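In the block that follows, a single chain appears as C-alpha cells, in the form predicted on its own.
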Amino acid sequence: MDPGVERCELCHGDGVTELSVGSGQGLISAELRPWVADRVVFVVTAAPIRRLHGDCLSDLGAAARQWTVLEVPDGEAAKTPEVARDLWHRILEAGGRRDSRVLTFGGGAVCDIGGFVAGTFMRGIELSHVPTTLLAQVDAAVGGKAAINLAAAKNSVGVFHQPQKVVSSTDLLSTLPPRQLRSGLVELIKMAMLLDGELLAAIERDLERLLVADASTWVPMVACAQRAKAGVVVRVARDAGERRVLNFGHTLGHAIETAQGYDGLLHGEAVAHGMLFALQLAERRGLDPALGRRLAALLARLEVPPLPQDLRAEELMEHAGRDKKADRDGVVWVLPTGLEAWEAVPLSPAEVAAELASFLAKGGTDC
C-alpha cells in the first residue's frame, strides 16, 4: 500500500465505497485498474478534460474488455434530461448490459450526469468517479448524489446512487483556472466551518499556498473533506436530518445559480453569497457576529466575484421556493449557531423576503 495515499471508507446500505487521494502518475492506475479489468466500461467525461488528463486513464483503457467514451458539453450544459436520454442510449447501441460499469472522469457536473445515467440505466449499474476538480474531490464525487438541472430549479430530478471507487489525484488541480480552484475552495470551507473547526483554521492558515495547487499540499485537506463529508453520510444517506448540514449555503446558492440561467457565477461562487446570506439569517437568531466576520474576511481573500445587479429577490425566493430541499413546511435554512454547530430551521417567506432585499440591496456581499 502506498503511504502517499489517504483512505477512507464509506459504508453504506449498498455496501462501501473506497475513498482514495493522493499524488503522483501511477494512483489512479493503481485504484481502479482491478474494477475495470475485463469489464465493459463507459467513460463519462468532458472534452476540455480529455484533452488535458486523457492519459490518465489509458493503462486502465487497456486492461478493460471494452472501453468506450462518451463525452457530454462541459460545465452545467451537460446536466439535462437530454444528454441523459442521448447517454442511455449510446451505451445501449454499444453493448451496455447490467454488468457494464460506469467512470466519470471531470468536474462535478460530469460526476453528476454520468451517476445519474449509471444509477438510471439497466436500473443501476456499477460507477466510479475520478474526479478533476476540487469541487469534484471535496463535495460532488462523494455520497452518492447525481442529479440534472430542470430549467426552474437545479438538481431537481436525480438518484442516490453509491460509487464503488472514489480516486482523487491531486495532481489534476495543476491544470485547473484559478477561479475554478477558488470555486472549489468555498465547498472545503463550507464544510470546515460547520463540521471540522480544526481545516477551517489550516485553509486560513495556508491559503496562499493552496492557491497554487501545490499536489503534496492539497492530499491531506482534500482527504480530511471527504472524511467529514463521509462521517454524515455513513449516519444519515439521504437529504434529511444530520445530512442538511451539507446544504449550508446551498438554498440561497442554488437560486442564484438558477436564475442566472447555470451561465453566471459559478456553483462555489453562488454558495460563498448563499453562506454569508445564512450568516445574516443567523445573527438574526443569535449567531455571534464575530463567526460571520471571521467567514466574511476568509471569503474576501477568494475574491469572490459580487451579485449580479439584476438578481431580483422576489425571483430568487421563488427559486428557492422549489429547492428540492424544501418540505411541506416551507423552504428549510442551515443556520450557524457557532462554529462546528448549526440548525435546519423553517423560516416564514416574509422574514426571508426582508432580509433578502436588505443582503441584495448591498450587493450581497463585500468579498
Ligand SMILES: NC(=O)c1ccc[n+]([C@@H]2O[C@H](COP(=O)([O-])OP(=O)(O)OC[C@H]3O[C@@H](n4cnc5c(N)ncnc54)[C@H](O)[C@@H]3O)[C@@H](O)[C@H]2O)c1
Contents of the next structure:
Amino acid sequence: MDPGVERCELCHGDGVTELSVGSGQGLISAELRPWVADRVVFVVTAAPIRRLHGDCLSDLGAAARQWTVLEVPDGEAAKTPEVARDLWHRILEAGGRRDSRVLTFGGGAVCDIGGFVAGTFMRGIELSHVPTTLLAQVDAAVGGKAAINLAAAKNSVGVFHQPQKVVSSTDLLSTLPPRQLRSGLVELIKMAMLLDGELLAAIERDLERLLVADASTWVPMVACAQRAKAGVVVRVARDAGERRVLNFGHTLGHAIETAQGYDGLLHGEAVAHGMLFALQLAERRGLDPALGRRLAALLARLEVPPLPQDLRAEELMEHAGRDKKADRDGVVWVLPTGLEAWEAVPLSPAEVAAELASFLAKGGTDC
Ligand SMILES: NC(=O)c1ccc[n+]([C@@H]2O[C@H](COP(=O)([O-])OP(=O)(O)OC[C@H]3O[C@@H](n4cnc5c(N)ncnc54)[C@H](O)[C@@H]3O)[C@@H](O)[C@H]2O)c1
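Alt. form predicted together with this ligand, vs. the form predicted on its own above:
Full assembly next; the chain just shown is listed first.
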C-alpha cells in the first residue's frame, strides 16, 4: 500500500465504499484505473473544472472501453430536474446500459447531480467520485446521498446511491478560490464540533496555516473528516437516527440558500449561519453559551459574510417547513447539547419564528 495514501472502507447495506485520500501525481489514475478498465464510463463534470484539472483523467480515458465526458452547468445550476433529464438522454443516446459507470469530477454540486443520475438511470448504475473541492472531499462525496433542487426546496428530490470509490486528491485544492476553501472548512467544522472535538481543536489551532496549506497538509485533515462521516454513515445509511447529526446547521442553511434562489451565500456560508442559529435555539434549552461563542469566534476568523439584510423570517420559516427533516410534528432541529453531543428535536414553528426574528435582527452570525 502507498504510504502517502490514507484509506478507509465504508461498509453499508449495498456493499463497501473505498475512500482514499492523497496527494501527488498519478493518485487518481492509480486508484481508478481498474474500475474504469474496459468499461463504458460517463464522466460528469463542469467546464471550469475540466479546464483546470481535466488532464488528471487522461490516463483513465485511455483505459476505458468508451469514455464520454458530459459537461453540466457550473455550481448549483447543475442540480435541476432539467439537467438530470438531459443527462439521462445523453447517456442513453451514447450507449449507456446497466453495466455502464458514472464518474463525477467536480465539487459537491457535480457529485450530487452525477450521483442522482447514476442512482436513477436504469434504476441505478455504478458510481465513483473524484471530488475537487474541500467541501466535496470532506462531505458531499461521502455517504451516498445525492439530490437536486426544486425552486422552492433545496435537495428535495434525491436518492441514496453509494459510490464504489471516492478518490480525493488534495492537489486539486490548490486552485480553489479562498472563499470556496473557507466554505468547505465550515462543513469540516460542523463535523468536528459534533463528532470529533480533537479535530475541532486542531482546526482552531491551525486555521490560518490551513488556509494557505499545501496539498500534503490537507491529506490527514480530509481523511479524518471522511472517517468521522463514515463512522456515522456505517451505522445509519439513511437519513435517520444518528445520521441526523450531519444536518447540523442545514435546516436554516438550506432555507437561506433557497430564499436566495441558490445564487447568494455559498453552501458552507449558509450552513455557518444555520449552525449559529441552532446554537441560539440550543441555548434556550440550557446549552452553555460558551460553545456558541467558541464557534462564532472560529467562524469570524473564517470571515463568513454576514446574512443579507433582505432575508425575511416568514419566508425562511416557509422554506424550513419544506425541509426533508420536517414531518407531521414539525421540523426536527439538530441542536448541540455540548461538544460532541447533540439532540434532534421537533420544535413548533412559533418557538422557532420568535428566535429567528431576533437572530436576523442581530445580523445572524455577527461574523
Ligand atoms: N450529498 C451530500 O451529502 C452533500 C453534503 C454536503 C453538501 N452537498 C452539496 O454540495 C454542494 C456544494 O458543493 P461545493 O461547495 O463543492 O460547491 P460547487 O460544487 O458548487 O463548486 C463550487 C465552485 O468551485 C469550482 N471548483 C470546483 N473544484 C475546483 C477546483 N479544484 N479549483 C477551482 N475551482 C473549483 C466549481 O467550478 C464551482 O464554481 C451543494 O449543492 C450542497 O447541497 C451535498
